[in-house]
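Shown here is one chain on its own, the form predicted alone, set out as structure tokens.
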Amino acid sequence: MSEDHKAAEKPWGGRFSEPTDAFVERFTASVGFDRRLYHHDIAGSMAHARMLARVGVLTEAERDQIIEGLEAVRSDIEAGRFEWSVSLEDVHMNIEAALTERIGVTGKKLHTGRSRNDQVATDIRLYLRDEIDAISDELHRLQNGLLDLAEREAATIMPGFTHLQSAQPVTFGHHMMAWFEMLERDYGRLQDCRARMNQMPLGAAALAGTSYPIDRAYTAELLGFDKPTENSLDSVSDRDFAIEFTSFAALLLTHLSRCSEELVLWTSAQFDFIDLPDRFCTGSSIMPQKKNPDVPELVRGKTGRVNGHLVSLLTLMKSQPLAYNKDNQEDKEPLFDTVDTVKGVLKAYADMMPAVTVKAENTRAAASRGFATATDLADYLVRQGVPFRDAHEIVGQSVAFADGQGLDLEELSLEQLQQFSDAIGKDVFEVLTLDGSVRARDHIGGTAPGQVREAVARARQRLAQR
């Protein structure tokens, strides 16, 4: 066989005189990663065939003929029959040499007004529009999970904390609704994504469109977009949406991160908050005490690796010209890897919540501790007619005293608190107790146990509206 004919059978090797050097053939291929996009790369063939032949461009034999190849190589590759060339590129171009190579020279014909670098827009959108659908439901699942949790432990009190010190009592059921707020705007973020993405690039061909009598609205419509894109040339080379998505997972990631450097805090003998179930932590091979809340601690790494992600897809567009570079093959790498880590750390969360075990008794003890219901008795103070900055410079002595006696300011006699402010009556005591201090809270937002409940029923009807 000539040089020639060798560089003539690839699929562009029309006006080529030598056959790729080796090397840049393995350099330059993605079907050793694309290929996960054959799914999606059939059926966006199969509603291009059916557009053709309702323009005209195919017969009705043709089209069938063209489906009923494309079913039979969706089959190969799901019976692990499929043998993928790296030689032939990509996972476009291995469908359809396997289909030309099953149907002969109808398959040939599939290609017809369209190019690869609308092909893959095409591909990558609707391949990112299942994984957005698969990674909401895992997130639905984990919010759920969280609203349990929070309904369960509505009344149990705990310490809120700024600057990791001891603040104002908080119940656990209020800072699970906290961490459900932040899923919450994370899912928003999503189905914006979903949205902005649900436009159809196929029919804009290379660049500038095609002299074919095509219809993309009917395309569009086969394949469940909302309409097609506008523009030829911004058809193929925008990637915003995969940086969008890698952006909200980024976020959602960081909100899962915070989630699980409390709940490593809280298992830790320092604070013993929670516990977690065997099957979501691992033990030491020299420590035989140890219980590591391994999913937690990977979850936070994890983190760094979408970030990254995020950064390189940025990186990728940042210099590209009008239209399709080549550069555009490095965006699916991050892309798949962001998916399956948002996709795996949803599941390890939505599992792992639910089985959380609170330790009531320990959270309450150490609400008592650190003078968490100071602002109780400003607020307190307050109301009796002391301005403001007074109440706050009568407490700090308050809470000083109390820190030298070694006591909390509820343990303070009512003699012992008056020498700081002769407002201050037998009714400080209500303030001063813990579930007095959550009682107070009682609005939209609050920590009052029937406000989470509230909040908790609240939750559950927005999400049955999904």
Ligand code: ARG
The other form holds:
Amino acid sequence: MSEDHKAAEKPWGGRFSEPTDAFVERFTASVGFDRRLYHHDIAGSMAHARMLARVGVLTEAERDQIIEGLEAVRSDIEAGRFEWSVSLEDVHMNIEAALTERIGVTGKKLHTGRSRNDQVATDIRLYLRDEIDAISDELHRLQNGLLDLAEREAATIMPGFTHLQSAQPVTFGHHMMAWFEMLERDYGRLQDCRARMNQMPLGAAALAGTSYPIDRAYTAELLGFDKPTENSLDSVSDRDFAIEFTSFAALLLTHLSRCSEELVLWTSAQFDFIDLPDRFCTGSSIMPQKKNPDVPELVRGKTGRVNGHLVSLLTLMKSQPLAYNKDNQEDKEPLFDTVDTVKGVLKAYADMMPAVTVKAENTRAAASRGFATATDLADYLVRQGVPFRDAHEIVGQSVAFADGQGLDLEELSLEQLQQFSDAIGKDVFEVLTLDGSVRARDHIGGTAPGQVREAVARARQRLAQR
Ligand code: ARG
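Right, the form predicted alone is done; let's see the coordinates for the form predicted in complex with this ligand.
Okay, now the whole complex, with that chain kicking things off.
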């Protein structure tokens, strides 16, 4: 980046009598990171120029000159020919200066009825809107992968846990659908954020609006916003949309950190429930036997990073008086990093999940340890007329007895079971099996394989309607 501009060349240099301190110039500049917004900055400027021509503030010839000039600047940037200058502070002034350098005095008319304050507020919304759409697609791809996996493993038995202790048998597909539902709510939150954000700030100018006869509805339409924002002070000052997006991201990562934790556990030799393909794992430089689940671990770790960005943005906004303050320049790096992190995490997960293989014999064997069908025995007794509390007690005694014998409940003989209750008949063995147990939970939201398949079908319909 070149730094050879003098004070007089600053777009705001008119009232200044000495050049900016060299350190302050670097300290206050944002071009190092906000140049990422160039595409949306140019799109916003083109729409602004079109609107100014429509209301007669620019001639049509001026408008065309500006638009052609901006197109040329954009090509320069995309071809890597653009020289970003720190002394021109930010992406907005860099592009405007390059425009004027190209087309001469007409370039200086672009900033009529506009301020960098409404300009940046517009740029970030345009940028984030595109990123939200890209993230929505990637989230959708991950959800689809989970549905395929859930369908494939709809009848695969695994232990369900509470307190990470074996609780009741569930199906692997049911477990995947739990993850799906978390992501489904994340998807909804993301769309809510987009809908609230999609209003156009241009016209707010520095803070109070502008005295030119602007047509904000027209600019909003050109840029695909639902409508112009209602209040100029609010338009240039609030970054709640960035906070809302980052809070979506923090929840998404929180959910994925939970999935990751389970994947890490399940790939361990102690669980050995699943296999992750080698291409998603790495080895150890000292222990030859190792195959580490790096992707889920890293996703779990990145949750901290995104949570940190959320706290940064909330703290940045807190107590800011109306309207724009330079503080807001600090919104970009946390926001950009959140976007990059979410996109990376979703890509990794969407690629990885369909490639997970489930070791069904191991998940079934694990489910048969730990008396996972004890609740089924209690429910059986209740159906025979035993009050639930008594049934609970009877099953507790049976479990203690079986444990003492080193047996599982279904391995006890009928006579052994009957010592605890004469309500037990030989049909009890139907409910003590793992398959009988999951099949019995046959209602919306239950773990029965048929219910899992129906949940997948309903979810596919929801996804198709997006
Ligand atoms: N780089 C600034 C930002 O990101 C642009 C707006 C500057 N406005 C101003 N009045 N200094 O917030």
